[in-house]
Ligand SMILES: Cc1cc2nc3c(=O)[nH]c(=O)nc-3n(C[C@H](O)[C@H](O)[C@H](O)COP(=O)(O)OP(=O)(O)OC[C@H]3O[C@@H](n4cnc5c(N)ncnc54)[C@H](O)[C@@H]3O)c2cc1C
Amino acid sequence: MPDGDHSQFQFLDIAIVGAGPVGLYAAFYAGLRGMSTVVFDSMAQTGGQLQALYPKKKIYDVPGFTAIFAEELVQNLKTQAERYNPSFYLNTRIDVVRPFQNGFELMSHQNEFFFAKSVLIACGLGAFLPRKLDIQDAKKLEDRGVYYIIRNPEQFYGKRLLIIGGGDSAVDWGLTLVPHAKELTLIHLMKKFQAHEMNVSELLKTSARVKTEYQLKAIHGEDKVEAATIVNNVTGDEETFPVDAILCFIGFLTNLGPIKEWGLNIRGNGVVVDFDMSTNIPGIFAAGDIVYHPGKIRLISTGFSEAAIAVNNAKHYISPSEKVQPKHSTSLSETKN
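Would you pass me the chain only, in the form predicted on its own?
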């Protein structure tokens, strides 16, 4: 805790930990309710996982957009949030959050101190790294034909591609790349996909070769990927075919990091919240993928809803005379910044 007269420190209304889509929308909504806001993120840019892992991937489940590139969605959200001039601290990991006076003291990894009347945790699943292939030569050929992150999809145009995975990332990249690839094969370990059903249906209508209950057995090539061998988990049948690139989307390794030390009720890899997105510590709220509650669905759209619920309840928490239920945005007068 910093020394001196603590009354000199400015307490903002809300500190948002995480500048991904949910954190950005929360910053906008806090501004809409007239709250002074600061946003922190350990990464060098806003956008969280979307910006870091697949900025060029199309997203199909955001309201109002048939499809939108991840980086475009992030920019739209940032522009929306900036209307109310929140403060952004990037490259800033919050290591400590603890009660202080009538609010909270936040300490960064650089021992900087910040003060807020309420806190919203919106940092996704915490630190994340792509889960990598446990197969011979996969590490040697990483970025020479084996990829876990796609930053420039155009590098795969006209190529023979093998996509591994059965979730939304694998299927969405399949839909994005199949019109441009020379050949595209997608294999999934299980029989049933974990991606949205309609997107799977759309992929099956394309020229992509989709093979379920298959996994990668071997990668061939010395200085770059030249071929792959896949094996059927049920029959044991193997198939070797030429590929120029293997795109692997088999999940992430996540770590809540210092959040686990903040005294929050943690279940699994999530922060337990009540119906109003409040945690077990009064004044601390959570929204997005970090949240655990019965029936939780990890989607950007549900994260937006949770952000609005959390911010409105935070507003009432710091100003009990203010109602939780906000005015409709259409009834608010336009303000220029």
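Take the two forms, superpose them, and find the largest set of C-alpha atoms that agree within 1.5 Å; that set is the rigid core. Positions refer to the first chain, counted from 1. Because the structure is predicted, anything quoted here is derived from the model rather than measured. First, how it differs from the form predicted together with the named molecule.
- Once both forms are overlaid on the rigid core, the distance between the two CA positions of Gln136 between these two forms is 2 angstroms or more.
- Core-superposed comparison between these two forms: CA of Thr235 displaced by 2 Å or more.
- With a cut-off of 2 Å and the rigid core superposed, Phe115 has a Cα displacement that falls short of the cut-off between these two forms.
Moving on from the form predicted on its own, please list the structure of the form predicted together with the named molecule.
Chain alone follows, minus partners and molecules.
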């Protein structure tokens, strides 16, 4: 708690922790309900997993868009939220949320203090990091031929690529890059892919060499990746071949981190919520991938719905005379576009 007279601090209506798609949509909705809003994210950019993990991938299941690049959806959400001028604090991890006076005090990792009458936790998976290869020289050659996140696919055009993984990221990047790569090999530890079946069969029709039950044994190269050795984990057969880049999509590690200390009811890696997205602490709501409820599905579309439910209930919480049910957005004045 900061020193001095706390009554001098301005309590905003809602503090949104997490500027992923759900936090951004919540910021828009809070603005629509006339709430003063502040949004925090520990990363340098908004967009959560979409911006950090798959900015160049197309999303096909967001209502109203037949297909949209993840980074474009983030930009649209940001523009939509900015209609109401919420304050954004990026590079700001919230480490503490605790009841204070009639609302909450939030403390960042740099010991800055913020005050809000209600809080929405939209922290997704918490702090997330790609799972890295546990193999000699993988660390040394990171970003010099070993990659875990693709920010600029064009850098791999005309290159010999080895993709590791059997999930959607690996297979989708295989499909995206195979028309542009000089050669592309994809290896997967198991026999069966976790990726969408349709995409796996599409990949099998391309020139990609797809090898199941294989894993990476060694990376060769001093200053950059030059070759890789893979091994069949059933027969033990080994193969060494030249590669320019190894793209690894072997999942990511998540950590709720400081959120665990906020007195919230946690189940697994989720914050337990009620039907109105309220948590066990009155005034704190949660939405998106971070929540646990029995019917939870981790999708952008379900997160949007939870954000709208949470914010409308937060509005009613801070101003009980205001209804939970909002007016329809179609009744808005056109003076603000």
